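Next up is one chain by itself, shown in C-alpha cells, the form predicted on its own.
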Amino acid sequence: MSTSFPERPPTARDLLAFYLEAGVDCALNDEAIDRLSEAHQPAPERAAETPVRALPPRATTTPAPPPRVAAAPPPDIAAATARDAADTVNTLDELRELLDAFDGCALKATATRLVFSDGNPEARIMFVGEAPGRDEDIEGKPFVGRSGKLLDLMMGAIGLDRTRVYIANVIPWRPPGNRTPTPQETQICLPFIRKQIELVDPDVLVCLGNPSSQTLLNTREGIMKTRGRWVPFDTGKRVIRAMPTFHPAYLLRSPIYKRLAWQDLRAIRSALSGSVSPG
C-alpha cells in the first residue's frame, strides 16, 4: 500500500504547528539565526604553518559527577505514595508544600512551577480543570491565559470574579508541550485535587472539560452526555452539588457551544441561590 504526501510545500503555519506539537512554545532570541549562513560554518581546516611544541603534562584531578536525580517510582507504588501523603495534611498551606515535596510525578521535572490555586479558599463554588499551560506554568495560577479570559468572562456572565470562587486543576503541573497526562499522571495526582476539594469544602463543583469531568466524577461518558448534569459528589466530609461544562479553551475552538455553556451557568447561578439540591 502505498502513501501519499501532499504536493504543497509545507507552508510558515505548517512548521509552527509542528514546533507546537514538539513542545517548542517560546522563542530564545528576536531575532532567528540562519545557522546555514557563511557566518555560522565551521571554519576550514588549515594545515600547520610551524610544528607545535608539546607541553608538559599538567596534574589533573577527576571532575566530581554530576549530581544524580533520582527517578519516579512506578506509577502503583506513586498512586499509594500520594494517597497516604494527602490523608496526613489539614490546611491547604500543608497541601502546598506537601506538592513542593512531592517527587512522585515526573510531570513535576519538566514544569516551571506548581500551579496550586487561585481565588478564595472559603468560596461556595470551586471550578477544577485538567492540567496547567505555558501561561500558568509562568505565573504559578491557573487559568490566566487565553481560556482564562473566557473563564473570568463566563463567571462575571453570572456575578462571580476570582474574589468568590476558586480555582485549581487535576494535575497541579503543566505537561511538556501541552500534551494530555496519561492515566497514570491523572492518578497520581487524584488523591491531591481531592484532598483540596475536601479541605476547600465548596457548596458547588463545576469540572471544566472532559478529564476533568470523568475523572472526579468516576464517569466514562463524554462531556456531551454530562453537562448540565447534576452529580452528586462526596468530599469526605459531606455530599455537595457537581456539574460538568465545557472547557474555555473548547468553547474558544467551537464558539457554538456557548449557548449549552450559558445554560449551565444559568444553573449553576441558581444553584448557588439555593434552589437546587443535589442528585
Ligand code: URA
The other form holds:
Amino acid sequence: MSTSFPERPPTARDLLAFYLEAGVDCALNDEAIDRLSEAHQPAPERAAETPVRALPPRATTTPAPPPRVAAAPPPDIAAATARDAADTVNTLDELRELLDAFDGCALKATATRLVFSDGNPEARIMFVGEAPGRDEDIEGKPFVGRSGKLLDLMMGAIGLDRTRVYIANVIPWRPPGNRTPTPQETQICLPFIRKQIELVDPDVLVCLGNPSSQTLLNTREGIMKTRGRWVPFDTGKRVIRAMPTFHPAYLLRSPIYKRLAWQDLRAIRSALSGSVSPG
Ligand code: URA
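Having seen the form predicted on its own, can you show the form predicted in complex with this ligand?
What follows is the entire complex, opening with the chain shown before.
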C-alpha cells in the first residue's frame, strides 16, 4: 500500500483514497457498522465460584448487533451442491426458482437481486457474458447498461434483437463493486449456466469475453486467440457450435477491435442462416 499520511489532519478524500487502496470500492450498507465496538461488547459474566448473592442482570445501553447473514458453505461443498441441484431441474422457471433459493454463493448476499436472463427462451442463439454490473443489478436483466447498448447494436448489425436471442451470464449475481468473480464463485455458478444453456437448447452459443469463453469452453487460451473460431459445445443434449468473441465492455475501451468483432458477427450470421458449417 502506498498511501502516505499528510502532515495536516486527514480529510474525507484522504480516507476514501485509503479505502480504495485497501480494495474497499463500494458500500454494502447505508449505515456503517462499528465492528470495534461490537468486539468490545462486555463478555458474558462468568459465574462466581462462591456466589454471595445473585446480582440482577445489568441494564445495557449497547444496541443489538445487526442480524448476521448466514455464512455460505465452503466453496467445494457449494459447488457439489450446485451440481446436484442443477441436475434436478427440467425447466427454466424451475432453474430460476432454484437460484432464488440457492444460498451457496456469497455473491447473492451482496447483490440486490438475481439477474437471470433476458430475451427469448426459444431463440436459436444464446449470448453469455461474465456477470451483471450495477445497472443489471438494479434492473434484474443482463446487459442493460452501456455494454448492453453496444451488444444491442452488435446484434442489430446482423438482424437480431432481444426478441430473437437469449442472454444470460456465467454468474447471475453482481459481484460487489463489479470486482472480478473469484474462481470459486465461478465454479459454484457453472452448473447453473450449463443447465440454462441445455434448457434453452440454442443452435449457436456466443461467449462474450474471456471469462465466459474460458469458463464455458474450458480453455486457458485468451480471447485474442480464441475469438472468431467455432468450437463444438456439448450442451448435455447435443453438440452445438460455440464462438468466443469480444465482450462489448472491452470494445468500448478498445474500439479498434470492433473490426474483428464485425468479422465474428458476420460468421455468426452465416451460421444462423445455415450457409456455413462450423470449422
Ligand atoms: N457485463 C456482463 O458480462 N454481463 C452483463 O450483464 C453486463 C455487463
